[in-house]
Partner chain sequence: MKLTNIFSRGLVMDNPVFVQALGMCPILAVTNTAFNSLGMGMATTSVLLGSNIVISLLRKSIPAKIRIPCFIVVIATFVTMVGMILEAYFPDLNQSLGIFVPLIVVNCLILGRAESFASKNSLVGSVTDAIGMGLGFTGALVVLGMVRETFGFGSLFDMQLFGEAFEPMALMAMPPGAFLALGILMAAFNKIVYAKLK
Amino acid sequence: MRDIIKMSLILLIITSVSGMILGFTNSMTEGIILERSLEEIASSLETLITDADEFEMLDDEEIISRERIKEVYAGYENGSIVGFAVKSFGQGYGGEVEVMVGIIGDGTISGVRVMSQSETPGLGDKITEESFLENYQGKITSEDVAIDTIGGATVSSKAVNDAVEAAASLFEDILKNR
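Now I need the structure of the chain on its own, in the form predicted on its own.
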């Protein structure tokens, strides 16, 4: 009986110390993780809407309540909107695939960047390759924007297609009239 109590106390001490260390580590790295995430968003915005000199996050209820839409940024040049960057997502094989879609004023997709994904390495993660993503460039939002899926990674590439289609639909329904 003593051995069980002794082992339980040792286990309690080990798990308590481990929990405190994990909590401390999380609190120390939380700011760094947020800062890197914001830097990645800023880099994506500048890459996707190259003519813009400033960006503003749009948080209208009509926009953020749309299915598969996370965030929308308007890109301005000299006070006039030149394009939008839409962060949207689709459901991939390994979870949510989050992409940023750049759409310039006339409804042309200027580019797509995968922001986060947890797809199968060596197969599903091919959706992050430039050779796949560049196929969206030049597509018009008023037309079909889907591209051919990657063989063996159909679910992953369909997730990107779904996210791009959500962004194109948002542009056509709401953003192009701004």
The other form holds:
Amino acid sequence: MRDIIKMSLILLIITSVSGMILGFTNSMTEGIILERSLEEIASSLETLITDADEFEMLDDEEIISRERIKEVYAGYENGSIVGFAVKSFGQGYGGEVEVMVGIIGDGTISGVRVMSQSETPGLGDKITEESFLENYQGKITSEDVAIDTIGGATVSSKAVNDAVEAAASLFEDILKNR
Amino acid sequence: MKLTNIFSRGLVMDNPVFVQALGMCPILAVTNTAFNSLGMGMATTSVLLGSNIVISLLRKSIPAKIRIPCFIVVIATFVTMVGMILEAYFPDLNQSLGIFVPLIVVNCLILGRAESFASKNSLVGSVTDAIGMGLGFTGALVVLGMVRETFGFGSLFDMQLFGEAFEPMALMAMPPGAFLALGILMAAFNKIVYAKLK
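Show the other one: the form predicted together with its partner chain, since we just had the form predicted on its own.
Everything in the complex follows now, all chains and molecules, and the chain you saw is the first one.
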């Protein structure tokens, strides 16, 4: 009995110290990671909606509660909307694949960027390559937006397709009328 | 055992990759380019160094019955720290290593060194062991990555080696290429090392 208590205490001490160290590391790096991801979002927005000079995040219930949608940004030029950037995700092979889809005018996809993914290196992570993503450019949201999958990365490519389709249908259903 | 022996054993005689064949998952998965290999090697080495130091210091206070959970907690802590640091300061490398950074926890090289060396030896010995094994692991990964990148992408550390006419061997960039290249390198390594011993 005494043995068990002693062992539990030692394990407790080790895990508590580990927890404290991790908490400390987290507080050191958290800010930098957040800042970087904000910067990344800002630069994606600028490349996806090139005409816009101002961005606003849309967070009404109607939009955010939709399946596969994470965040939606509207781009304005001189006060009128010129396009939307939709952050959506699909279920990939190694977790969620998050993409940012730019939609301009009355429903033309201006580009797709992969924001985060943990697909298999060398296979699934080919979805981040420009030669794959550029195929979305010019697709019309009222039509089929899916593109051909990459050989050896079918699940990962489908995740991107799912995410882009979710963004397209969001545009068709709600955003178009704004 | 002399420190130089401990060091050279990890680097050559008991090389974690070519001789012990430990940690095969990252070895095969992320060595598609030399840069990824170097990143994975450095990350693993820093975790190994940290865990060897802590486990060597704690070796007298950890009861034998719960040593494995204790080792795993220590290793997981270092891996999580390395993961956070990579995410904050080296986002590109973190992106290309992806899921294999958190998976360093289950790299049997690290638990293996904790169990068979750090838990029985002094701090200085354990540090030497970690550096030797870590460099042996990193070196082997980088060699494998260089071979695979040369054939699979026609480049080395992202610099193009050949002209336009070069047709990359896609196989080498994919998992089967990792097995083939590793097998050939292992054979060559053993041939060279054992030839020296005789």
